[in-house]
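The chain that follows stands alone, in the form predicted on its own, written as structure tokens.
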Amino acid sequence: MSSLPNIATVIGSGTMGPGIAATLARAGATVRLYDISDEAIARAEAAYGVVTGVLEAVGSPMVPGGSVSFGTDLDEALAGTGLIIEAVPEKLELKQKVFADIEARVGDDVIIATNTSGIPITTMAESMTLPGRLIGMHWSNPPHLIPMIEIIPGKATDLALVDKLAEIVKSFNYVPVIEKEIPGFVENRVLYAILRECMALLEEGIVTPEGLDACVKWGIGYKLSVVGPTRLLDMAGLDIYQAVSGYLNKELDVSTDTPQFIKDKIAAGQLGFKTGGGMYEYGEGDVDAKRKEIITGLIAARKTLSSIPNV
């Protein structure tokens, strides 16, 4: 028997509501997804669409009897749910608010995870009447595809709630990934210090933009894409990594600041896809094209990478 509830409920339709919702739909789920407006929830319905070829193409289980309903009406969307999944945009304030009108309208034993990712679950939950049921439930973007989630408890976290939420995202075959609370969490804290030194050498013109991409792809993420960091430590040798870091840690980047040349480029309007330049510049058709890339080299991967039993 399945522990995913019946009834969930996603609340914010933006980047990562349609993906989750879909998720847990074809798991069996009965998934309302809320947003305040008519647009957000049009949006939301259209990218719901291209979500649920995607799950098709990958070859994602279904389980009979799921489906995603979307609509403006909070009372609606909360009625009966037994899990809900919060992916509002990242303002405490905000947040807050959202907590505050659920639990007026939802019994004390639902389930209210928050898909922030990086605001302390504590801090969150300060201002709820019942913080212990407040759980970190960090998807990676884009989280269709994704098969991993982060779940992180704060202080007044109810214990079992953890294991509860670990059997929930077995339940439709992602993995949970269980921490203690810290800033950005597991995954953008590894993310960002690749980030950071990545950028340190573009912006020390020790390699092109091309050249670095190539590099990660093939030299770092194909390998970690197999094998884990911790397990590649095991295959390389401890005494290799203490030969190694031994001397190169010192030479890392340790700024504590986002790159001036970054700064010029958002200053400058060039903030990546949106606005067609940022790190690359694109042309007219090239950020669909670059976007139907990805998501074709995800699905691959995920076909892929499914066969592997372990990091």
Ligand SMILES: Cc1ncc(C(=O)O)c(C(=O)O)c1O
Second form
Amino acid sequence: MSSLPNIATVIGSGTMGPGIAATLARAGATVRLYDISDEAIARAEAAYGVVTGVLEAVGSPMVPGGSVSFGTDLDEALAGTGLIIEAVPEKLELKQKVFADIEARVGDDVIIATNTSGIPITTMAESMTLPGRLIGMHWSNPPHLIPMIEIIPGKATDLALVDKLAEIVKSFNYVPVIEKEIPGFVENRVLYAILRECMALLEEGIVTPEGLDACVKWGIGYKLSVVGPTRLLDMAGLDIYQAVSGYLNKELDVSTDTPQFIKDKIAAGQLGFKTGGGMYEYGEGDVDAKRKEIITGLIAARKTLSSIPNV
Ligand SMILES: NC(=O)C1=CN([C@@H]2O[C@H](COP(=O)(O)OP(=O)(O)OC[C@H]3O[C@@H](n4cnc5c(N)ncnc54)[C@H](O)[C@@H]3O)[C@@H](O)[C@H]2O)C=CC1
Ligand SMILES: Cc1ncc(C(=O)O)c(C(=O)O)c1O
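Now show me the form predicted together with the named molecule; what you just gave was the form predicted on its own.
Full assembly next; the chain just shown is listed first.
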């Protein structure tokens, strides 16, 4: 019998919600996708169609009986649910308010998971009536394509939940990675270490954005998609790592704030795809074309990576 509850609820239907909901539905769950905004729900219904096409394209197995419904009624969204995944904006007070609204409506045994990118679970749970039921469940974007989920218990989390959630994640063929709590968790700590150095190299004019993307994609991304960083050290030689890290680590960027040029872009309304310009400029139709290219590339890469041994 699947460990995935029959009914699951996703709270927040923005960038992450539709892909999470579709993944759970594909595994057989009746999923309710809830948002406070009618516009967000309308966008999510459209996004769900696209996501379903992507899941077909990667050959994601479909367990009969799964479905997604969309709505702005919280009572309806939570009725009979066994698993709630919160995916509202990354603001502590907002998330705590959402947890209070949920706890007032569901039984004590319902799991509440948060897709926070890195706010400590312990801090979020402080305002809860039953803090033991909150657990971090960090999906990576796009959530219907990246088959890995970080599981992070806070100090108060009931430890039985860790194994239970890991089984749920395995039930839809994703890899659960169980971690100790630390700000940013593991994935974003590694990603943000890379991004910090990348932004410093751009700011200092060491490399162009095109050059940086090519270097990181082929020199680092391609390799690391096949061999993880620990195995990579064995491949390179620990002596080489010692020799290079001995002079290089002290040269790496250690700034603690967001780079000024990024702040300037944000102040000028340049947020990336969502505003038609960011690190790159996009003309008419370019954003849609780039999004398609990225999804097509991720589908092809996932198929290939799934067919080779896990080294
Ligand atoms: N965007 C990304 O690449 C990733 C985001 N995350 C995390 O997932 C969470 C959600 O992120 P996104 O989907 O990007 O955010 P988003 O801003 O795209 O969507 C959030 C949605 O929540 C809705 N919302 C706001 N208040 C609400 C409430 N009280 N009840 C229900 N819905 C409410 C908004 O209307 C919006 O549709 C954040 O914690 C974020 O840090 C995690 C992994 C990747
Ligand atoms: C830039 C960036 N920041 C955060 C996240 C996240 O995992 O929360 C992602 C992502 O890809 O998932 C990201 O790209």
